[in-house]
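Only one chain is included here, represented as structure tokens and corresponding to the form predicted on its own.
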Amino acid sequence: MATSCFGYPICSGVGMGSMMSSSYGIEGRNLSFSYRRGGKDVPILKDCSLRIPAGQLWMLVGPNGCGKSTLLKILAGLLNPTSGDVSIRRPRSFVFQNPDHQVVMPTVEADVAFGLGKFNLTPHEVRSKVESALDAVGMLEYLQRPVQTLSGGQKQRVAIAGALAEACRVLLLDELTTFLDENDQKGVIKAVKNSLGGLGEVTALWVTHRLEELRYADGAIYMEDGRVVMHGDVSSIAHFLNEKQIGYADC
């Protein structure tokens, strides 16, 4: 098994070869950020690299303050790297943390299709493309509730729906579940696993700090100090991490 510049092993199978493969749907290649402090440039992200296939969940973990959520701006376009390069299926979604700062209409169903006015669709086709992505999400029933009424969790879901009727390709989760109860938790994590594959080929990125959420994962990246320390399965990351946890209990 390979090493990184950590000396911390690298999961095997999964590579970084040429840009951009049809069988996945977020690569990155020596991505680096930094930011202006004092005169100096203050690096936060450093030489990062990942792949994504198409059609799966994989989980973003490593400790706070780490580059995580930069990483995911950057993939979102929200940042732009300071070096390196994306490739990234259209259309993508980045999903806030507070569901609040992206839920914003009255009613769920009026939330779920405020995106589609860009489009040129009838309003049937509008209530059919609705209804499809709350039902993936499994929040049909909630079509005519008030958005106030609902709990965090199903509010992430309704904002996730909004995603998959625009026909996302590409969703980005940020640390959806940090507020949430075990009840909405398990409700959006299955909601994100409903809306993967598919002839939409739906891939999803989900940076968490919970690391029991690695088990819904097809695959994981542990962060460390701004650099990707490892990339592949989860067994093996579960197992690093494991090992790290021990190991800092011995100390």
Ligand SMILES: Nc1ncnc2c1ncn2[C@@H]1O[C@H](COP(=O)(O)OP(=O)(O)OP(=O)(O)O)[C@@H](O)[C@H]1O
Given for the second form:
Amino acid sequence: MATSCFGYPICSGVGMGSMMSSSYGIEGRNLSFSYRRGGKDVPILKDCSLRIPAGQLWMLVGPNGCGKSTLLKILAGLLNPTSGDVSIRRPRSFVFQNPDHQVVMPTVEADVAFGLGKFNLTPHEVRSKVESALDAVGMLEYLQRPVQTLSGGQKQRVAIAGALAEACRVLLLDELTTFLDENDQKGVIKAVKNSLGGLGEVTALWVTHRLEELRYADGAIYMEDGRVVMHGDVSSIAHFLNEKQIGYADC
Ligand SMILES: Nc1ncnc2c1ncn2[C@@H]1O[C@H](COP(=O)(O)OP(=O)(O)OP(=O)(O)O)[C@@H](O)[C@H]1O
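Now show the form predicted together with this ligand, given that the preceding structure was the form predicted on its own.
Shown next: the complete complex, the earlier chain at its head.
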């Protein structure tokens, strides 16, 4: 099931009238965000800007607590920025870290079809969309499988299929591979890569701690202490992180 799918305008922003140029799937401009704690505003995001070309997979990396998930939630519309603008293609879907929170229906087919209930589709159309989406994530042969028999990575792929079935244009993926073994990790990355070039152009932003995953990305963003420190070329960011010898577990 697509965990969250929101709205259908081709492009719109948090700020009214913020139209996005057609070549970007995701744009954030000067985003700041604070939590209110102990009667004080605690700044979490500080003037973050990013631009992700449509049809690409980008990764968002940075130390624990630097604000990656907060930024992703703002892009998903789950949090409102204190200031700044978001322009993002729609519909957009947010897929959470824990695979067991992704799939709720008894079978794979029912789960992927779940979000299609709001459209006025014939059973044949529903079946066709479900099959295309499952095909894109390499799970077509699991159509009739009870979801409780799936691995964590397979559940993530079913969740992504749910988003694709609803013609999602942006995938916001929050540390999907944290709980997965290497096989499942590769399966999910492959599924996301394969989703980008489907029927429509899908843009994906992937938060990860696993720096080895950077090699699958078209671009990357490195954050520190609520700020975007580097943005763009993957090899420069990977090189920078190696030099810095950041102490990630999987580094
Ligand atoms: N609901 C909340 N209330 C107050 N502070 C919060 C809340 N959620 C997150 N924070 C704080 O915001 C900061 C950024 O958190 P966030 O989860 O965005 O970081 P992150 O980079 O995704 O971290 P991680 O890599 O550990 O998942 C952290 O200091 C965190 O403690």
